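Listed next as structure tokens is one chain, alone, in the form predicted alone.
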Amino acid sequence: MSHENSNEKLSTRAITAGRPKRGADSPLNETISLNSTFAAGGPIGYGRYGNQTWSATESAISALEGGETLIFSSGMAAISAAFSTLAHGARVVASDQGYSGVMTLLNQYNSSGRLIVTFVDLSKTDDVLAALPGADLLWLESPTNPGLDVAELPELISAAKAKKILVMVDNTFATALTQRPLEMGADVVMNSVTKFLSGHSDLLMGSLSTKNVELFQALETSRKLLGAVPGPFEAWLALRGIRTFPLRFNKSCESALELAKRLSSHPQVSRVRYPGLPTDSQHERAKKFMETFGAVLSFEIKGSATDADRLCESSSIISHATSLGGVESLWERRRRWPSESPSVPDNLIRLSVGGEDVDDLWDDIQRAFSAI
């Protein structure tokens, strides 16, 4: 069930969506499924297709995204599902600095011609439109990652199906607490619940969120046919973290606008990103539909990639460590990666901000920066 028609709070939503029916004795939390074969008769049939487990989890974030939603075993295979339901040499617009396994993948894609990729700057509204007559899919990520800018969703969204063309947005930086993409208009919902909806650095997934009754059923056929299915111990997990989410992200978000203006005089920094600062250029077009700015920044210093690095590794309560959206926080030099984006600086340094004290984050930069 979506919620999508309940006067709920989504900070509540998280808490109550997806638990089994009160009765006398029941118990308040769905149970792990350990299931691969089920008798005969039932909505589940086999363990690839589904069982309790991801079901009150895909409940949750249902309530969160406004939209039937499907889990996957990773976001990375959620997102090869979506793509799986194009034709062969369907038309694609994407980011040209978005999360670099997409971009890895349609660049793959596009020299294969499974798909006809053009990469775009999200952030340039004009270039985006220009783009959209002949495509088929519009795939949206706004915030980028690891860059920060700034998609103007709606005004995207609007021209893309003015145009019949399918909107996907990838909602992992944002989520639902941001920003909604269904209720814009979107067709579908991405998030990696790896990072901030399940939030303890502990399990991969992916979800997909729609309210296009065909489309959810030819991405159920694909997760059914290709096999990227959850665990049901993992999804247990996730739908765990769910129940804390607006609590760490609200003060994860809190804590990330505190840093963002800290490091925005650090004599050591050139630049901070963050949609939450008035100084930032992406911040009057965040501020008319975001509702938060989100709990990650990137950052660059007055220094070369070796002195990223360093500063990276000397640091003692943030974690040198890839991924977001976790309890702790973590950062990382994005260009060590190299299927990173070209554009993206070398001493560019991204910072997920989880749910220490910020004062106590702060006095960690500090001794950090003094190491090179």
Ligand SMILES: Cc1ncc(COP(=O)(O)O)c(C=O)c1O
Contents of the next structure:
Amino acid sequence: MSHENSNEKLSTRAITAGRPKRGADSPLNETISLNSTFAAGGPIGYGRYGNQTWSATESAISALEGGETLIFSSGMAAISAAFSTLAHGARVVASDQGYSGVMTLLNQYNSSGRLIVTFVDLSKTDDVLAALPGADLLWLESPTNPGLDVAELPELISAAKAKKILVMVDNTFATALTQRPLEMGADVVMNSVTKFLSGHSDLLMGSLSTKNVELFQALETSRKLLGAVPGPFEAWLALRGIRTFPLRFNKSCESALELAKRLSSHPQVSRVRYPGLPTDSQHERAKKFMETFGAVLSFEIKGSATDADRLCESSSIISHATSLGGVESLWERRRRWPSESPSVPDNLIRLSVGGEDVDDLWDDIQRAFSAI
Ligand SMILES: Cc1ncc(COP(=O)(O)O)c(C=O)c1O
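Moving on from the form predicted alone, kindly provide the form predicted in complex with this ligand as a structure.
Next comes the full complex, this chain leading.
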């Protein structure tokens, strides 16, 4: 069933989409299709071109984001496939402080001349608008990782589209439950399925969704030829995770807001970034088009990088680990990674809020603070 015109809520779609056709004894769940090749004459043909389990997962993501979806072996594989559709020397406008993997890739492309990249502060709408003339692609990530900056998505997307500039949005932090960039007119929405959609820190996957048939074909060709395809088991696990994604995400968003409030008045914290906080500099903007504010927050401690590292080592419920979007809460000092932007404060900790009880999380945070 196509969910494009369905009236089902997204929380229902996450459960109903991508199921096998109903019939006597038909399975409720798509099976794991462990096949590298398929009998001739059908639409799949070969395991690098398609797989029934991929299709089920793709249908579920399409039902959430809109458009048609392709899944890849990781978020970065999806992003690389998206950039691969650009001509040599194409002009890209992108955030100067987004996910470090994308920043590193774009910097490499920029130095080699593969792409010409203008880095802008996405929270400064006028700066982004000024950078648009002559661009081929506007790459948006909002909220940004790890600064939690919010871009004025509806305005930026329509301004770029009015200039016939391609717009792609990394929706990993926000997810479809918070904002749907394709409905705002973006050409492609990207997700690191590794994070909230799959939700259990047990697989890597990325997705690209688009309503543009030609773009879909170009991206599908990139997937076939670059070969960064997901494994069928990962696709199955991701789909299993998507079934509970709204339940997990909504609970984590509530807890994230509560923790952001409590951290704001903690004596050892100097600054909290979370767009859902009424005091956050971007709250007014965010609430215009975001339905929730996500489950990741960042905060700076009153202390050094070493103190921040010790804090992250001193929790018992929250794991000291990178990544985000799982049922298990994680935190880390982002600048422990040499690839992280130097504009990110040295003592900034990013906290991904999971599904644990919020008071238990708060006790854990307080205990960790008392240990430094
Ligand atoms: C915002 C964002 N985009 C993309 C990625 C890359 O995804 P993956 O790790 O699945 O390749 C990440 C990973 O942390 C991310 O946080």
